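Next up: a single chain in structure tokens, the form predicted on its own.
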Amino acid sequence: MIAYHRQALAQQMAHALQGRLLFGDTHNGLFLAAPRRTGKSTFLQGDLTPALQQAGIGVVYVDLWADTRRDPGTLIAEALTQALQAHLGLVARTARKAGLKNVKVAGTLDIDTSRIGQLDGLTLVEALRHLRDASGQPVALIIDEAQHALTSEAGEAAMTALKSARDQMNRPGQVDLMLVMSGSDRDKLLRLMVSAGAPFYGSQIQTLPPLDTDFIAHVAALVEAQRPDLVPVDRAALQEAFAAFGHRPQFFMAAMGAVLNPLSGHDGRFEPELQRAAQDQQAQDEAQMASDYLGLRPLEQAVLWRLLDQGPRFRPYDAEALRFYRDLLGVPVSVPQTQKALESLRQRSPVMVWKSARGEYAVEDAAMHRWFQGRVEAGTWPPGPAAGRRSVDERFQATEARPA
């Protein structure tokens, strides 16, 4: 993978979360929403990362994906008590050998070492406070897919506590607590702040904007500096394989670096190879998507369609949703029922539904709404069974219809 850096956005958030700018409310919280692989975490480490380290700003990332298998709440704990051994640790290990439990650093924070790296001892909001104090320097706090934290009710007490920690921190003219919340979902990403009872309501999602022209020049570039007999290099036709491969850094180098490899029997230029990749790649995609779709069960195809319809308005066991199952069935749904099919959804591989700790419902990859959305504006929503398959209604009542 080539690197390719953002260096001028970069500076721009970086500046905006000091809370530099007139006007804006940055320096309360950045939240970024990008779809998946498009460079989002790429940017946020490799970018964002050391714009604020120039800064003086020490920066503590945290991916909530790292290992969906643990809490979410877990994981933000454990990221600042390696940030903050990594400040205290010879401090720590110096009291232990002499026998004492208390330090002070800097001559004013008082530590208890018997505590440090255990998660029940330090809140958040204190963990946050003694880094920074240990530091000497403001800290900004990464959290990648931070969507995630709304998992369980571990993530969502560590996002209240976070908001707490930045207003206790934070006050006009100083910001002591910088916040980086990015998701791959914004529909997602939005329940930290839609409602009343959410952690940082009132706040406001920004996009982050995809790889551009510039990225496709640079790529241009680097195809001309080697291969000099491809100069000039179609900057048009690579800008529009970059759109279909969905601006996926990841897919489009991998296609350039299949049809530039001399072994690849092309001849002449590379760039309708590499437009014709991408058509592949995006009809790959969206047959992929048909094909987990036909494979499920008739009441969860009626339950996922409910729900891409929806988004965030989805209400599985309202009146209008059970009869929406009900006509497009032809049978009564149950709320059971519906339960049952919820649960199959979010335990298939890969994951198709995601659940919060709060009982709400999302599609795990907001992908499918794109594709969902692209069918109904052309007119094939549903998709087609396949041919000798049963009709839907059939395969429910043959399968599992109860009368409610």
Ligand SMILES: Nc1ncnc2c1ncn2[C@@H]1O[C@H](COP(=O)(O)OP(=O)(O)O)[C@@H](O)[C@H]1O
Second form
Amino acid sequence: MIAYHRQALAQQMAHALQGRLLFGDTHNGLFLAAPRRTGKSTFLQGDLTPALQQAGIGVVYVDLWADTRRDPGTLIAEALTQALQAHLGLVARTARKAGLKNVKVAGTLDIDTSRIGQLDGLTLVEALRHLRDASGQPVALIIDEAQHALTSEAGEAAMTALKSARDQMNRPGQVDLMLVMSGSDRDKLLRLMVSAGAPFYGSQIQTLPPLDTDFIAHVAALVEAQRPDLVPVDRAALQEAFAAFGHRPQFFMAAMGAVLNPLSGHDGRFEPELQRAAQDQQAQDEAQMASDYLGLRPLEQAVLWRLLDQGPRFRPYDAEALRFYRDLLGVPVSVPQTQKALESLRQRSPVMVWKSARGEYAVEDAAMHRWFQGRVEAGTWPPGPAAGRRSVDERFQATEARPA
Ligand SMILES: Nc1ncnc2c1ncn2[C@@H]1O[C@H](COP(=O)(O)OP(=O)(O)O)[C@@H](O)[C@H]1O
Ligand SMILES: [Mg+2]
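Now show the form predicted together with the named molecule, given that the preceding structure was the form predicted on its own.
Let's see the whole complex now, leading with the same chain.
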């Protein structure tokens, strides 16, 4: 299992977060989007966290997807509670060692950490201030899959509280609270900042760059070191396969392991095998989406189709949407029926639809948009029962045969 580190990128971000750049807005929050499984959490924990710590910043990390059954507001409060408890323990021990009795260091010893974020307890703002005082360091709060906060009112409130904490704790030249938020879906993350009432109105999203040529070069060098018979490894072919795996290292590495396995039975170069594996994975992903779609009830399919087609403009119950469902199904569709279909799209497994606390909808997995677009462009939307198994040639002919 290889962990490839991106220290330079982490350093740059740590620098920007401290407001050390002449221009830029990162000290007001760093918002990072990248598709699922492309290495966000790994980077945030394995690269950014140590870079910040080295710069003398205390880091609190919380992943809102760690347990999706729990309220995101609670998860944030708990992460702060834990960090604060660790520091208070340290403060108390130091005080005991120094032989001091009843010491209060910056008023922090008498905090009831169990009630952080609760109505009668310490607010998030107070908790963050205490954490800074107790640790004597600026605090960086990293919230992974932050868009999930918008699915509950407590989560939304936590986001608003963090924005307010940022405004209270930071001054020009002194950044005491750094906020990093990541998300697997740019459109959903964007909801933290687009509308005038959004907690981080006016901030910008950046794309966390996918692992790239440096990562591929690193992997290729490892192969060459272990298998002199394979020198030189075709880096361009590896790069191409990695892209076909959607820049997801886990699948890429698993396929590398399989094609390099001496017991795999094929001889000759491994690169073509790897590319074949990448294409198989792509076909498999798409077949899975098609089969998930086909497993839905007709109205659920129609609603999902509308959502895929409209994206952020989706309004489930407006006259145009209802007409769309009716045209597809051939029968009139009511608002309650649509509500029921949406609810079932949110509850089923796998979850297909995401809903914010304000009643905005999005597809759960942004990869579905690419799949939908691809099929629309190829003229193969909607998927038919045997769609997953049709060959590329057949699909091509089907496109050709359609009247322009
Ligand atoms: N820098 C890296 N080097 C090697 N493998 C990685 C790296 N980043 C991610 N991976 C692999 O990809 C998987 C998914 O990464 P993760 O960070 O969980 O993605 P995300 O948070 O974007 O969904 C990890 O379990 C790991 O196996
Ligand atoms: Mg993650």
